[in-house]
Amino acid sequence: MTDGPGLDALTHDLDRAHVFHSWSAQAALDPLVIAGGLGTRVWDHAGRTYLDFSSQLVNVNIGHQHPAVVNAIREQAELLATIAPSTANLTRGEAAKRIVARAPEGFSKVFFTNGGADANENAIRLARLHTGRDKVLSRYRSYHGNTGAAIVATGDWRRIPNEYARGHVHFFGPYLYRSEFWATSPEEETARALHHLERVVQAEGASGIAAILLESIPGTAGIMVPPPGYLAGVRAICDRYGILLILDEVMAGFGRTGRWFAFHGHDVVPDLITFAKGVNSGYVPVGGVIISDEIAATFDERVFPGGLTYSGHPLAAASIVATLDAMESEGIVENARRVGAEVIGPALRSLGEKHEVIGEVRGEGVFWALELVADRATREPLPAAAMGALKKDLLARGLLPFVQDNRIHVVPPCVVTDDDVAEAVEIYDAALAAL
């Protein structure tokens, strides 16, 4: 039998071999061998040891191989593997009302995803054949995935090559720390921020406009948490122009923040929400679109032209069904709340007392960023190559970090304990002493 250090080479050959990876050049790749976990921890086969506080891709809310997932997926394999959507299943049944019983009130229906980027592209599909506009408005600041749509919405670099959808428009959010509004407090940038959307709103011709799409917090693009007002300015907005206002919460729902969904700390109630990861910690994958009422009586004598193969899937709807009701009974939301409260906020900000690198901290639950820089003064962004040295060492001294452009994200399991937050802010005080 192979041993350990054996079979993480077996896999790294087998990976390199013929695994074509998302986002990367393929040639110089040197993926990390994950053999298992539990909790907050992975490893690989010779046992090394890693605390995950990167959830993967900040997907994994309630912790590795949590027993009742992993049970209530086994039990339903055993009873039905798969069925086709336009079948009346129970497990799917079950997990659609779990799903918008976390809603608010006027949503009654959900529709079945993969994933996260099909969400959004569905919720933007509904959102054009419900107002009978084309253009859909979001920031440049953002990621919505990889479909057709989703990319062309999503604001960073990821766009640009992959330009092929029609009738997207972007405009700045609120991003105080390094504000495209010269605001110099929170209640200007909201000001600002809603004045520069509405100038666009305006200029795009709000009759063509059918949706603005927002990540409540957004994610990947720097864990930037809405100033006070913002959220429900832009409700107003998209109120006095007849235009649908969708919320993306694949990253930031189903606990992240300390809430069942984000939106809930930011008196808003949106017309579609669009959700995945979270809602069962990524152990099979599945997503979808929570839809209002209103849009959904749309479709009550119009066909509603989507659809997917694996839509509702049965072992997708049994893992979703086993973490609501694990992360409600367990009380794994509230503690999500708790330690980023309590714990994970006041230890960054003392980091951020200490290193000079650090330029801001922000965020909320188990949703943190560590902003780095070379310089405070001029928030010039800490180089590339310091934070490939960074992610380097930080795997070294046993923690799977999430690292993006020239931030740190702390994004723990919502399962996180007291002990793991302090282990991990020892390993990232260690870390940028070092550099």
Ligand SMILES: Cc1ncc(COP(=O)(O)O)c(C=O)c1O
Contents of the next structure:
Amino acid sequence: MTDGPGLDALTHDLDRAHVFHSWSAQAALDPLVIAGGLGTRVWDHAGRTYLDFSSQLVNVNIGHQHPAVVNAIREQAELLATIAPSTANLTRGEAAKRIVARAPEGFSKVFFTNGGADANENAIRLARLHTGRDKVLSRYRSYHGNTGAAIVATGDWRRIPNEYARGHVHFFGPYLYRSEFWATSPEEETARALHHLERVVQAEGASGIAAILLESIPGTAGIMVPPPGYLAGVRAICDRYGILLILDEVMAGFGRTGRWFAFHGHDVVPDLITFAKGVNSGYVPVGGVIISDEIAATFDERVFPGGLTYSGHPLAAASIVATLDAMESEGIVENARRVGAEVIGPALRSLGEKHEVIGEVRGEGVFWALELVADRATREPLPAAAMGALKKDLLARGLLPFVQDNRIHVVPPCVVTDDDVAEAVEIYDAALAAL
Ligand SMILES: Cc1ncc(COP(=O)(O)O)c(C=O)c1O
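Target state, the form predicted together with the ligand; input state, the form predicted alone:
Below: every chain and molecule of the assembly, starting with the one above.
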């Protein structure tokens, strides 16, 4: 029997010998060993525990090892572990029913995928086929996934080496802290960002544009909550030119903002909604597209030319049913809203007053960013070396952070408690002071 530290060493060695990691040069990798978790905590084999303020890849909304979800997966595995997508399956139907129940009126159908990228891939396919148009507009500073069209729709460095798909055009969205529009207020940012978008639509040839694809709140790109009126304004532009609106709720959806969908409260109804992560907190890989009735009707008589062996996989479906039921009955979305408004927001703002290095604090629910700067006046981003040191220090102090570019994303599970937040804020405070 190997001891705890021995198992950590074995895990690390096996990983380094045989596992090829995402988005990385492989040689210098030194991945953290995680052996178990519960709620807001994870630990290694030796018993070293971390407060998980990353929710892994911002997906474990319900927390680690929720017993109802684990049991539902176990029970479904005993009943029927897998089945072809062309069959009708009770658990799959129950999962789809619960998902559309959170969508606006006029959405009755779900196409299940394996994750978020292929959700966007299929939303783009649906939009192109429904409209008979080709182009897809999406914003710089966005992430939509790693597959063909999704990665080219993405607006960060990861698009550049992957530009195989055609018909994608990018535009700038609102981001007041680093405004592309010389705006000095949210109202100006909204008006100018919408003007810019409409000019791009016209310049690209509006009649050839199938869809505008947007994260309701860009997540990995920096948790930029859109200023009032922006999403409704995009909807109006779409309506003026017969363009579909796809809202990517993969990261922001299913409770992270303290609402079931991030677009709720923005006075906007999209045509297609993509989801993944929070729908079952990633206990089994799954994603999907929620399809408006009008678009779904296009494929009543016409073949939808898309499919996946694991579309609506029963283990994923069972985990969705249990996750959404538990989130509802345990008030988990309300918890995210309350903790965000009453605890995380005020605590991070007071960190912002104390530490010169924090240029901006923004977010809602359990979806916050601390934007770190070398100089508050110029807003020059804190250099990568300092961010690396900060990440290391946070880990050493027992907090698993989400660090992206010059930002710390404060993104705990939606079940986070006031005490967890107090503990985390103390750790952020100490690490920022030590910078
Ligand atoms: C907004 C958004 N869309 C799509 C994706 C891609 O999801 P997946 O990694 O499950 O393919 C992500 C992943 O982080 C995301 O944040």
